[in-house]
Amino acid sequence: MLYRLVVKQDSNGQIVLTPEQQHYLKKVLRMGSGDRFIALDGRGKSWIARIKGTSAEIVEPLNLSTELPITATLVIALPKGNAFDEVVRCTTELGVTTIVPVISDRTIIKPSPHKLERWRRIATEAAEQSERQIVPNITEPVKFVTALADLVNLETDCYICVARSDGKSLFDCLQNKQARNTVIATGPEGGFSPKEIETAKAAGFQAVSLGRRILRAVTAPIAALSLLAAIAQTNNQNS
């Protein structure tokens, strides 16, 4: 098995190893040059690579397809503590295209500037660990009804997840979607406020419901992309 690591290129094409990785490689995995892993660029490109000194050189491109056959956006309303960084780590690996972290009406955490740089390390290790072509992106923290403008156009399907609501599953809208992007919006504890609920609707979301239980904030939006990515694989196996 070869290891995985993201990383950046110089203008040369010659493969930069940060000294976090230069350690990880030499002290945690004994790798020394002549090593192969497998490097990432985080956007799609994979390579096999050899390491060399503290740098490493590309010896062959990899086409690798890991990645679900939608764009999946989750709008996650930050929930108290570091549960976060939990979300981040399971919907990194559920496949998640971005992560949109919202603060709403009723969420209590407020996120400092180091926040994003540990939730971004998260996914990229997240994305190495579960062998994604991709590292999700994470957007800098803004108000819900701000986020909302951003995420609606006609090829967008958007869903925001209500909790003892009389509408429709997410499941079964999802079974019969249309639109190769899908935005899906979860709320923090106590979920979103009414207002934010017919602000959403009023944008173009759509009121689902993660079934009759009430799902802790951590846990909705796990649910919600493991159903979306069941369905998108099985609708592409289909197809």
Given for the second form:
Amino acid sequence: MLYRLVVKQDSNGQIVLTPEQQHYLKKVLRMGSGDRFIALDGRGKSWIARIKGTSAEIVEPLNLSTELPITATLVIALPKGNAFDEVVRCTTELGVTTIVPVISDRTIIKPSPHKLERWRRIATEAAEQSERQIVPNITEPVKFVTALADLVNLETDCYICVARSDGKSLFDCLQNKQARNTVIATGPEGGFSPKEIETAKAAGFQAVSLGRRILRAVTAPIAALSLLAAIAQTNNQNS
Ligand code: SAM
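Output block for the form predicted in complex with S-adenosylmethionine, input the form predicted alone:
Zooming out: every chain and molecule, the one shown earlier first.
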């Protein structure tokens, strides 16, 4: 099995290895000039590459397809502490396309500027590990109601997960239609405020349930994406 690495290219399309990547390939994996690995641009292209000194050269393009057949955007209210790290890691493994971290009325944490860089690094590592072709985009944290307007369009189905609601289950909503690009919003430990739920509905989001049990703010986006990924893949295979 070849090691996978998300790389940058220079203006001539030549693969550029960062000092950290050179160190990892040479000192940790004990690889050297001539050894091969899979290079990914993180936006869908991949190649077999060969180490050449401090850079690498493309040997041949690869035609891989492990991505979901739809785009999956998760709008996630930031949970307490470092719990978002795990959400980024797990949802990247499950196939998320875009993560929109949001600050909602009941969000407790104030994200530091270094966090975004850290989440993007975690997403890159998780994408390499889970054999994806794209690294999910993680946007700057914004207020939940600010994020809403940019997310709704005619080609996208938008859902807001509301615990203790009598809304339809997300599973039923997804199962009864052709797989389409989808946005799913999940709230913080204290849940979305009634005003946020009303604003989301007015913007075109449908309130949905994830079942009778109350999931933690960390579990809810992972559970919602697992459902979406499984149903989208099954619908795609059957169509
Ligand atoms: N404090 C809230 C309450 O008691 O109703 C629960 C908040 S829950 C810990 C965090 C978030 O996960 C919720 O805002 C919601 O988006 C999602 N969530 C958890 N369980 C859910 C369920 N059974 N159905 C729908 N959404 C759920």
